[in-house]
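Read the single chain below, which is given as C-alpha cells and is the form predicted alone.
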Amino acid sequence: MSHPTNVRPRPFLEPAYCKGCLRCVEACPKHCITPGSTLNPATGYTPVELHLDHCNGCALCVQACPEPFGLRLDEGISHLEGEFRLEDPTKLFGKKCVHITEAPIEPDAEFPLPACEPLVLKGAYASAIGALFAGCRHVFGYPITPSTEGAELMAKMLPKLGGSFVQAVSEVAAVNMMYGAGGAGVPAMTFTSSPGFSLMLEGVSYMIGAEVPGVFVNIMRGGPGLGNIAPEQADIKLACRGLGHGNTHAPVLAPSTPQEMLDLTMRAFELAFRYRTPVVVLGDGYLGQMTGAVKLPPAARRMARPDWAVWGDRPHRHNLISSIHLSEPDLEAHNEHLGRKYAAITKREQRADLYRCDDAEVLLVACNTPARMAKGAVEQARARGIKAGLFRPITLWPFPIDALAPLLTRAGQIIVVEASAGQLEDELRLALSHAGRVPPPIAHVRRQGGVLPQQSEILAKIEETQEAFA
C-alpha cells in the first residue's frame, strides 16, 4: 500500500536476514518490536516480531539493524508477499527492472597482429601469451612448480597492458579472486599445479554453480601429496570427475605441444564465456617447461562485457552472481539447467587429433607429452608393417567418443599410453560404456611418479599384442 505524503513510512522485516540480535528491540521508543517466538527454518535463527499499531516511523530500528536488508522502510512494495522467496537471494528483489537497450560497453573486437617468425617458447610462456591474445588482463595465482613461469611472465606483462597480476596468499584466495573477476565479466585465469589445483576445487565448484567463467592452467606433477615436481598425468580424474562438490563438470583441454598450449588457452577463454563456466587446460610438467616453435595467432581479441556481469553500472543493475538455491525444487531445477549445459558441451565441443587412424588395426590412445612418444611408436610400428595409429583426445571432458567410435570397426586392439595408474583409460572406458560400444581388447603402457612412458616400451607393447592375435 502507498502512504500519504505527510506520514512517514513504517518498517517491514525480511525474516531471512534477521539474526535475532534484538538491537531493534532496544532502539524502538514505542515498544513496537518484540523478541521472536518462531524459528525460521531457512536460517536457524528466530526473527523479531513487529507490532506496528503505535509506530511513528522514526526509523531508529532501521538504523540499529546491522543487516542491510533486515529491517527496511516500507516504500509501498512489500517483499513479504506474492512470489518472492525470502530465503533465495536470486528472487528476493524480483525481476530485473533495468534492461540493457544500448550496445555492449566494449563490443567484441579483433586486432590484427603483424606477421612474425615463430618464437621458441616454454609451454607455460606460450599459455600466458595465448591468454594475453585472448583478452585476459586479470591473473591471480600462487607460485608452484612447474607452472610458475606462466605467472611470472604475466606479472611482468600485465602492468604494461593496463592489467593486473595479484599474487594471492594461497590458492584458496586465488580462486575466489577469480570468482570475483569472472563475476564482473572480465577474462581471468590462474596458473597452478596439482597440489594447488586440489586447494582450488571448492572455489571451482562455486564458479560452476554460479556460472562464472575462468581459465585454470594446471601443469600436473607427481603425487599424491607433495610428491615431486616431475611430470605425471595424475590429475585427469580430478579434472574430469572431481571438480568440487555437487554435480560439477567443466571442459578439460589437453595440449601436447607448446603451440597447443597457446592455441588451447585461447580456446579455453572462448569456451569459458560461451558456456559461462570454468575451463581447465591440463598440461604436464614437461609440457610446462619444454620449449618449442610457436606461431602467434593472426589477431588478438577483446571480449565484450556480458549483459549478465555484475559491474555496477546502470546496464548491469540487479544482476546477481550466486550459487545459493536454498529451496530444494529451485536447486533441482538449477542442476537440471546445468545438466542441459553439460549435454550441449558434450555434443558440440568434443575434439581429437587422429594420426594414421584410417586403416589402424592397433589404436594407441594418449594425450599430453606421452602422446609424443606414442606418435613415434606408431611410426616405428608402421616401418615394421604393423598398421598402428594414434588417437589423441584434445578434450578429456567431454571425451571425444564420437570421433573414436568409427575407428573401432577396424581396430582389433586399443593400447592406452599414460603417465598415471589408468586415469585416462578410465575416461576411455566410461565414454565407451555411455555410448553403448563394446571395445576391442584394451591393453596399456603406464608409468608413474614422474616417469614417462618410453617409445621403446610402447613399441614393445604393440608387438606383444600383435603376437597374441597372430
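Only the largest set of C-alpha atoms that superpose within 1.5 Å between the two forms is called the rigid core. Residue numbers count along the first chain shown, from 1. The structure presented is a predicted model; accordingly, all values stated were derived computationally and were not measured. What changes on going to the form predicted together with the partner chain:
Superposed on the core, the two forms differ at E67: its CA moves 2 Å or more between the two forms. Residue displacement note: R23 has its CA displaced by at least 2 Å between the two forms (rigid core superposed). With the core held fixed, C55 shows a CA shift of 2 Å or greater between the two forms.
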Contents of the next structure:
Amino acid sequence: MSHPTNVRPRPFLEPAYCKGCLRCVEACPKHCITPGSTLNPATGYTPVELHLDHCNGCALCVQACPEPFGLRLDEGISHLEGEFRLEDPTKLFGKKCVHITEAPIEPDAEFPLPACEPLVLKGAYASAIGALFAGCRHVFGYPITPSTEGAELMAKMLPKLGGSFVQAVSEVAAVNMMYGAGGAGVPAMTFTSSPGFSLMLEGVSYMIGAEVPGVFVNIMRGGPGLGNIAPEQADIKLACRGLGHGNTHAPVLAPSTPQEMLDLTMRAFELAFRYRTPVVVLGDGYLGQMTGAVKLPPAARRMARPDWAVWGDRPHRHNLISSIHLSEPDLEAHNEHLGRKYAAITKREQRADLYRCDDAEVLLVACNTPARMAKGAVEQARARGIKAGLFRPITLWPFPIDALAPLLTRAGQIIVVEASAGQLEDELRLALSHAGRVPPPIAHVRRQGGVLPQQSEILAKIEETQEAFA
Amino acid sequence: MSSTTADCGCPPAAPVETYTAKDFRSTLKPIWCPGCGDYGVVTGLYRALASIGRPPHEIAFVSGIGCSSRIPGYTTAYGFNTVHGRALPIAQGIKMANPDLLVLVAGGDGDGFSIGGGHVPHAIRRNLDLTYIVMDNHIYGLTKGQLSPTTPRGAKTSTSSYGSIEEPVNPLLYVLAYGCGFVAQAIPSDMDGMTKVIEEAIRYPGFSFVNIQSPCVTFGDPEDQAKVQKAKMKKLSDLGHDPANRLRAMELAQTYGTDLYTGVFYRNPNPPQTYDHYIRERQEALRPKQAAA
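Show the other one: the form predicted together with the partner chain, since we just had the form predicted alone.
Zooming out: every chain and molecule, the one shown earlier first.
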C-alpha cells in the first residue's frame, strides 16, 4: 500500500469503527463522502461511503472524524505533524487478525473397536468411557461426591487423547466452559451431582436458548440443600421440568445399570448434536458407585464439527451463538422454534424398557436403581401367581407414554416405585393427562433421603393392591 | 467487643463470666483423619474464644462445605454449616440481622478461593465485622484429593494426574490487595502463635482474615506436613515486621508457597468504620423525627 511521494495519501475507512455521525460528510469540500445505505451487521451502525474520484487528500474528513480509528489516512503518512499518530490496529498484533486459517473439515467417522471381554466398571467410569467413545474430548467439572470419579478418569485419559479436562472453580464456571466449548461445536460434558446441577441450571438455560449441545451426567444424591451423598431420585422434577428459566426442555436419560451408563452417555451425545441441545444423563448415587459388567461398543465415533458452530475461521464467520432476542416477536418465534424441537424430540426419542409387561395386570413404573428392586419384585410376584410387569422409562423427558399407553388396557393397577417424593409419579401423571388417558389406580412405594425402596416392600405393596381387588 | 459490661448507658448486663476452652467444645467427636491439622485449629479456636470471653450463645460460627467446614459442629457456638463457597454471604446476612453477635466464618481453600472466591473481595470491601479463618491444605480433602486453588504448580492430584498446570492463588496477597484490614497466617503446630493470631483477628474491629496452613495427612503433599511446617516457619514478629506497613506485608505475602511466615502480616492501624456502623448511622439519620410535644 505504498504511495508515490508526490501523491497525498487518501483517507480510508474502517467500517467497524464508523458510527455514521456524518461529520466527515459535512467536512469534505469535494463532496466525496455520502451517508451510507448499508447496515454493518457487526456494529448495528450504517457507515458512510467514500467515493474518492475527486479527493485531493486534504484530510479534513480525518480531522472531522471523532473516532480514533475511524477515518484515517492510508499508510500512516500524517499531515498532522507533531500530533498523535494513529496506529492501524491490524498492524499492532501482527497478521493474526487477517489470516485466519480454515479449520480442516473432518467428517463423522466410526472406528471399529476390537472385540473384548466385558469389563467390570464403576458406573461413573462407564459413563466416562462412553463419552470417550462418543468422541468427547472436552470435559469440565468440579469435584462433588458421588460423581467425581468420572472427572478423575477424564483427567487421566484426556491429555493422552489430545483432549483436555479442566477443573473449574465452580459448577457455574464448568457449565459456562461447556457453553463455550459446545458453541465451538465440540462434544463437551460434565460430571456432577444434585447440588452442583442446581448451580449449573442458569447455564443450561442459556445453552438451551442458544441451542448448544452438551452432556450433563448428574449422579443424583439426597436433598434438598446439602442433604447427603446417598442415592435419591429427587432431581427428576428439576431435569424434566426445571432446567433453568424460560421455556426449557432437554432430553433426560435414566440408566439403571453400569452398562447403560456407558450406552446412554454415548446416546446422549448423539441426541445433543442431532437436536443441538443439552442432554441430561440422570443416574443415582448407587449407579455412580456401583460396579458391573460393561460391554464396550463395537465402534468409537468422531463427531464432525457441525456447520452451525463457531469454528474460528473465515467460512463460518457469520455463525452466531446467542440466546438474546431483544425484539419480542423474534423471541416468541425463537420459543416457537424451540417448542417445535421439543415436539419432535417427544415424538421420536421416547425410550422405555418393558419387562414382562405383555400380560401384566399390575404394572410397576420405576427407573434407575429402584427399577432393579422393582424387577426383583416382579419376579417374586410372578412366582406367587400375580401377573406383574415392570415399565422402565429410559427417557424421563420425553416420558415414553406411547409405549405405556397400550399396556393400560390390561393393567388394572400401576405402582410407581421411586426414591423421591413422587417426582416420577408426577411425570407419569402429566404424560397420561396430556395423552388424554384415564389411568388405572396409581399406588406408590416411595423412599427418600438416600433410602431406596426395598424389594420386600414393593412386593408387599403389589400383594396389598391385589388383595384390595380380590 | 471483648467487654460485656455496660458502659454505654445500657441496663446492667449479667455479671461477667469467665470461660475456659472447654466451654466451647461440643460433645461431637471430630471425624477428621487422625493427624489432620484441623484438630489443632479447633483447639486453638477454643482457647482464643475463651480469652475473648463472649459466651457461646453470643457467637455464630458459619462455614461452607469441606473437611474444615465441619468445624462449627465441634464448638458450642451457634453453628451453621452452609452452602459450598457461600459462607461469607450467609455470615453477612447473619451479622446484619443480629449485629451484636460475634460472627466467625471458616472454610477451606477450595471453599474460599475457588467456588467462593468471588465473595471474598466484596465481603472485604463491605467490611462487616467478621473473622474469616481459612484452613488452607492445598487440596480438596472431602472429595478425596483433587486440585485446589492453592495446589502448587506441578503437584499431582487425582484431577491433575500429570501435574498441575495452573498457577496457585495466593490467599494472603488476594485479601491484602482487596484492602482487608487484618491479615495473618498461622500453622496449627505452632499452637500458641495460632491461638494468639485468631484472638487478635477476632478482636480486630472489621473484616479480618487468617490463613491457617493446616496440613492434609491423607491427600496432602508428604513434604507439607506438620513437622516440615514447624521447621520451615518464620515468625514475622521475630523478623521485626511492622504490621502497620501494608506494602511490606504485600512483599512478604509474595513468598506464599515458598516461605512460611506466621503471625500478623497487616493490621490497619486506623480501622475504618464497619458496614454495621454505617447501617446504624443511616437508620438513625433516616428515622422520622418525632414532633416536639
